[in-house]
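Shown next as structure tokens: one chain only, the form predicted on its own.
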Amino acid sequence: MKIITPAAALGAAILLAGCATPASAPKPDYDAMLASMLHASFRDQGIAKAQRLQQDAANAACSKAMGAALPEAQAQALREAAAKSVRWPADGKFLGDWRAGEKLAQNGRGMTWSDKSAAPDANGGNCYNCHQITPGEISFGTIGPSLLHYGRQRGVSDPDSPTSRAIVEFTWTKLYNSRAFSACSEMPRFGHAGVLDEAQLKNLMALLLDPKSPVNQ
């Protein structure tokens, strides 16, 4: 006859109790926990405001997707909304000064709590952080595609000509709100978000499209 010790009996009871415990405990609301943590960690300071934590429809959808592709109907709706947000130059002219555009592309400052002004002219474009732009640049990011010879490769010898109109408008839209082409684009929405003003956008346009710009040499 097999003798069951008190210790063995206690172990069996614990095991049975564990099996009887409901396996479907409620899952924590991680989204709510994250939102609470962010709002507790950030505050208004200088020109940097906590309202930046408020996501628009595109940011919310892309954050929730966590890198996965959005359903096509949802992505299309976001692209259409982004396209509608684009504002063309008030005077109908798309190109400014490529020299000012080069300085803007090199400039990575702006929109931090230590900046003294919230005006767009205090911001840089920080383009080299993601792109190669001019042949003389020895340090540049590779998150985005190379923009070297951008205008020349697209046959833009005269940006004001009717034949160049499509690429000019495409480039302006891409700078203004890149989500008009890709719903979850990681490129800054320079115009839509008020990061750069119209004059600055024109200068970046000239850097990319002016035949005299070092981009197209």
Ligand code: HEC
Given for the second form:
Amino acid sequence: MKIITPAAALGAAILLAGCATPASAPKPDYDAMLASMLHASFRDQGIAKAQRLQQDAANAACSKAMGAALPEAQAQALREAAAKSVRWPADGKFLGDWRAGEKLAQNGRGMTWSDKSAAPDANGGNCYNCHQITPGEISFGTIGPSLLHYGRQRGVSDPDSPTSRAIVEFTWTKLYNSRAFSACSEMPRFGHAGVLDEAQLKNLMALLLDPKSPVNQ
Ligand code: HEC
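Would you mind generating the form predicted in complex with ligand HEC now that we have the form predicted on its own?
Below is the whole assembly, all chains and molecules, this chain first.
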């Protein structure tokens, strides 16, 4: 550890005082400066549109808070708005094919200017970038919690049974719009943002909740 001597501290204080901005100078509007820099550097290219720079209410509030907790009333309002955005599967079936879900979880492609199609089915879920999921995958990120044994740990032996309903609905909601539970969640809002479609979400649900999925072995 570097020891700061009183003399060095005094020197630093004098230096700081010398550079300090006079109190009367107007404070620069850093948010506006950043916004104009972003708008000057980004343009529409291919399927990637500069429109993506527009923040919605939740993005704006969470960026402004810079990692600090939002006031509870504001956080609750954002969670409620996120929960309202969630659409249940049209046919009432929440689980698809876990094999297709595993491929999606591994696939981090989509939404860049060089991708040909903007359709959700051209996108991957990129889940391993933040989560451990199956034991077979040796490379994964840790921004999110491990999802290994996700269904088994939560006692889901039959995802269609009424006792599993709460876990099934929680998981669908989390995938559809993660902000429904955590106002400033770092997890992409896969359904709400149109990153993945309903069939893809069902396949990811099966990966996490189907007792036959490698996640639950
Ligand atoms: C950029 C990082 C990131 C990506 C990508 C991501 N997640 Fe998450 N996920 C998180 C974080 C962080 C949490 C913890 C809760 C929160 O902050 O929202 C989480 C929580 C979860 C939960 C809830 C876990 C629990 O026990 O409450 C599930 C389920 C989940 N993620 C599934 C997925 C799936 C499936 C994918 C891929 C389609 C995915 N996540 C992609 C960051 C991510």
